[in-house]
Amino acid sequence: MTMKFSEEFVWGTATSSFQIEGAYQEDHRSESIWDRFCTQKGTIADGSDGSTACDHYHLWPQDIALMRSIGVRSYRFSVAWPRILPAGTGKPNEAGLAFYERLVDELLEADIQPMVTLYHWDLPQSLQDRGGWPHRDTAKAFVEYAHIVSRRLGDRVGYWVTHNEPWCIATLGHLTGDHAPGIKSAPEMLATAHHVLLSHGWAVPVIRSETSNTKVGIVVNLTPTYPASPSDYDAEAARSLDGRFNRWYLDPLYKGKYPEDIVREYQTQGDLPPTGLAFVKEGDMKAISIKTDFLGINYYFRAIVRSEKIPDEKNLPREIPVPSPENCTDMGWEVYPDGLRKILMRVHHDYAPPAIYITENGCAYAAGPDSNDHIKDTQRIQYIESHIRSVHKAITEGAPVMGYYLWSLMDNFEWAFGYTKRFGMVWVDFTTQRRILKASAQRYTEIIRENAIGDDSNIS
């Protein structure tokens, strides 16, 4: 049998700004904190950076005639903070304004529709010399930063997302310290998530101010939790991890409060004053919990969850086993397509956005090119086909999945990991910045022309 999809249905491909654009100092970009973040001993696994990364600010117009040649109908692309305002407020610079109007106009042109993302965590180190996000002030220079990119690509661009995974922006850069600024507080967490949060929900109203027929959004990365035995022990934990990674952004977008039971966990364990959630101020669920049009998901893995905190011999034997490696991408994520359309299911139960594209999904793999230069992704492949299956029986399930951007357009520069993981549907040799289309890409082309997948009974 054939899965088909709508005939508005978008097929899409997506990167962001500090992955792919390099030219770090040109045209008057200033530092960003990953450009910072690079410099310090022992963050980035293989000692690389994104000066140069994939040229993509010089070779824009090669990759707008690879995305043509796939076939792809939207491109989701980030713009990058510091190429607008090099101080982080102020005067904006017109060579970065110009840089993405001319890159709109081309996709325009190749018939590729652009979905710009405005915030993929390249915040300007001047602002984060300033506080950063765990500070108010962040939250409104954002918003002048979205009036100034709206307002002059709002004309020509029908869909924006504000933010690109607050859960990563907090927790890994301001929790964990994997990810630029490398800050590890949990209250500075907290504050992060809220002001990032705060600052979507300020910066809607002036999006859609400044444009027409458009369609706004933010994009959220969401992993389904699955207890690893039916022990009320881990159902507990499952329960938190959920709370902590999905609900605490979920609720507050659409349900105006953050959820009371990780408030409580917070408390508990001293993120948090016994007074609460001090950082929030009135009238600020109000506006974060704003209507928006559509609701972009990141999807890459499941959480399968085992208590750590009771006796062994309180706990069920585990039923779900520790995903085997040849079941895991190069991430050591665990493969597992039916994870996506169990959260798009419950996303749709829970919230009921109105609209929902997969922004991001994606695997890495590391087949290159062969004497020949083919290069058979065959893993790739089947990842690709195996999740967009899960997509469809969503869709037939009755979610509202309006698109799929596979991640990413190209290898680029995989943030802690620099170039060691390569998620590209498209081969890059970071050394000649020479492109070769995987066989992925060929089979996406296929996918995209018969806007449709062969069944398979197999999803799981």
Ligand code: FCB
Given for the second form:
Amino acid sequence: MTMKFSEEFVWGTATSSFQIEGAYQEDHRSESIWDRFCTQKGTIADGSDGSTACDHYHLWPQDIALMRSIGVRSYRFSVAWPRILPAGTGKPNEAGLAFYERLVDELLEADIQPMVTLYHWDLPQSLQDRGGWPHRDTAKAFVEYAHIVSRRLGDRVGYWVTHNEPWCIATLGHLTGDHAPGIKSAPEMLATAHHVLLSHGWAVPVIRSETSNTKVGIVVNLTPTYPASPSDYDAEAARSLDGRFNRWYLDPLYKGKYPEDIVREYQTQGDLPPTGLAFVKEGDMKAISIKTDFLGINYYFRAIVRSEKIPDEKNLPREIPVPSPENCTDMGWEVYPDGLRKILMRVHHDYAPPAIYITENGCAYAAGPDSNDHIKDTQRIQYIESHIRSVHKAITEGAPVMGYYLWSLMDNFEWAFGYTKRFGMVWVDFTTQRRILKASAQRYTEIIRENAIGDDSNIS
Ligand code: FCB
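Can I have the other form now, the form predicted together with the named molecule, not the form predicted alone?
The next block holds the full complex; its first chain is the one shown before.
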């Protein structure tokens, strides 16, 4: 049995500016919050930074050639705001715009459709110094930035993404402090989430005014939640996590309101200021829930949720075992392909976006070159195949999934993990900048060429 995809299905791959570009001080690029964060002790696992990364700023023609040889039809990349507006706002930097213009033109020349993400976490430090995302003015600055980029590239770019993963921006950047700018404050997390969503809502019509025939959307990272047992305690904990992780973003975008159960929880825990959701101003929710052309979903793993409130934990039956280390990637993330089908069906039923793209899905495994420069990343091949099957099942069940972007084109700077986690289908030697296709890239080529994948019974 073969699982066939529609002729229009988009096979792509994804990267982001800070993770691959390097050239951090070139052509008037200014400092971003990630450059600053990397200088702080203990923030990055291997003490590294993004100053060189994959040197894509210089090697981009070679990277496009790689994509062409793999056969991808679309490339999702992000624009570095500090290259476009070194001061955050004000005067655009021609060299920065010209870089992305060349990239887009060459992609089109190679018959690869660009999907442009405007914000994949590298805020200009100058805007952070003025308050960053917890501050409403940053949302206004984003619209100005979105306008400049879409005016320049709008005639050529078919897909626009405002933001990548608002949950990560808000939670990892402003609550846990694991990501730049390293803030640890619940009220600032909530204000950030709101201003990121608001800036999305404000930017959509602006991007549309500068583009024709293009599709505009936002990318969220979603995690399907599974209660660890049938107990009410675990069901309750799963509801809460789902609310904080998924509904806090999807409800405003598709229903124009924050989920009431979670608002109450934040209030009870004192995570909201006494004034409550005071950062929500008249008209904000209407702006945020503006209709978009697609939803981008990034999927990596599910969450098995256990309540912390269970009085005598040991005596309660646990239905779902903790994932074994053998079933986890190098990130410690469980490999659970059916979670992707589940979250797709849930989004389809509860929010009904007109189109969905899997804008990221992939895995970290260390597999590197043998003495013949062959890279047999069998685990990645299995991961990709099983998740693509899961996408196909969701399509069969009615979810409007229009494309799949593998994370990532090449090994790169994996945020707080530095260069210690390799997500690429292309190996990168970070000393020489040599690139080598892994076996997974060759497998991806076949899947794209056949526009199909064998079902589970075909796995050897
Ligand atoms: C996602 C990010 C992406 C990459 C992958 C592994 O959350 O969007 O940049 O780091 O995780």
